[in-house]
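Just the one chain here, laid out as structure tokens, in the form predicted on its own.
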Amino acid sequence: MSAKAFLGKTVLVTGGGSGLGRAMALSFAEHGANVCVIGRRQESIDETVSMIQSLGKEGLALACDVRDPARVAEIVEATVKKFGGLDVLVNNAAGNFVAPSETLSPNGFKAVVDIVLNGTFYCSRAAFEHLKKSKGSIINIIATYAWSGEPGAVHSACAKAGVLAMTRTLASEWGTFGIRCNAIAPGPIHTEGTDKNLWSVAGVMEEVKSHIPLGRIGEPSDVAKAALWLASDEASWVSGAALPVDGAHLLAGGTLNFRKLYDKTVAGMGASQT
């Protein structure tokens, strides 16, 4: 893809302070885009924007909790005011933790659904008029367990499945306005969070890799490349799609292979019901 594929375009990435969000923000900037990154921790999103600026590109860091629709609307308007429009929205903000369903509190369930499902809708709805003008694109980051379920993450699995349904619904409804809406479903990925909280549990990473046909854990760059393509003109006839980026992990049974591994992970990490 050309290094100027997104020249003059504006991209807004939620959860852009680390991990997949940061990788996607940097990739869009490397290909010419102006990028607004939002997240709850100003220091983290400032770091991302500093990296964007080191590439000689324009960046904007705005603190926002996507569970607050009024603040989300302010963020979208501030982005458009600075850059003149909005072409791509990447709904990446998420929350998750391992907890057996029988111990998960209603509060813990609600917290994750509010961020992942409600936040995705709030951002998409706030961006609608601007994406309509630009005939832009929405990319929702889900997970392969939106299809399969995930032992120890009923809250996240339900939320991601909801976002999958939202992706297809908005593609159908908003396609008439020229807006494309697609999803990316990463499989097991190396990020700061997973490296610290999941892959650090003895034996877990090797067990997971043994069930991935391509034989490795994914990198944030794998997801970033998929996002670039889906948002580009090369994918102008693609809408309503959900693209697994998982080394064929889902086809090999995905997370449903992992009941014993789940038990081990819960024992190693300690069950939480935030």
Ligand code: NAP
The other form holds:
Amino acid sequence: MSAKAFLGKTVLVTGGGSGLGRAMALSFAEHGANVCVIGRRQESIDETVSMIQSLGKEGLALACDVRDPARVAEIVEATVKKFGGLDVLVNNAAGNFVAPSETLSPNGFKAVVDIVLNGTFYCSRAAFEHLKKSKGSIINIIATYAWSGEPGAVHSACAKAGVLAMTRTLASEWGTFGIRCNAIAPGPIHTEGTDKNLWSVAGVMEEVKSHIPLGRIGEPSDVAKAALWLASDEASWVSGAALPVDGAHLLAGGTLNFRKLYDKTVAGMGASQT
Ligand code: NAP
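Can I get the form predicted together with the named molecule as well, since the one above is the form predicted on its own?
Time for the whole complex; same chain goes first.
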């Protein structure tokens, strides 16, 4: 894709201070976009913006908890004020942890649904008027377990399935305003978080890999490339799609194979990943 594909465009990435969000933010900047990154930790989003600036591009880091609709509305307006519009919203922020459903607390369930499902709606709703003006697009980062379920993370599976339904609903409803809405469903990906918490647990990475037909764990750049394409003019007739980026992991049983890894994972990591 041309390095100028997003020149003059503005992209807002939630959860842009780490992992896939940071990779997507940098990739959009490399292709010409002004990028606003949001997250709760100012230090992480500032770091992403420094990386964007070292590419010679403009970035903006605004601390925001996506569970707060008033703050979400403020940061959307601040982004538009700084860059003059909004063309792409990437709903990527998420929280997750491993817990058997029978011991999951109601608060644990609610916290993840609030971030992933409600947060995605608040951001999309706040961005609507600007995306309508730019005929822009939304990309929702879901997970392949939106389809398969994820034994041990019912909270996240339900939230991601809700975001899949939101993606299809908004594609249809807001398509009439020229707004496209698509989802990317990553499979297991290397990030700082998963490398530290998940893939470092003895035997887990090899076991997961053995269920991925393409034979490797994904990289953040795999997801970033898909996001660039979906947001680009090359995909101007693509809306309501949910694209697995998972080396065919889902078709080979996906996260249903994770059930076997649970005890090992819970014992080894003390339970925290997205
Ligand atoms: P990550 O590094 O933990 O990124 C999650 C980001 O969301 C963090 O930067 C975090 O920043 C932000 N965030 C969390 N709660 C927030 C809140 N309430 N308000 C605003 N920002 C919040 O995880 P990742 O692996 O890159 O995951 C990115 C996306 O890909 C997620 O949607 C995840 O479900 C999806 N995914 C990842 C994988 C994988 O293997 N890595 C697989 C399937 C799907 P703060 O803590 O500073 O707020």
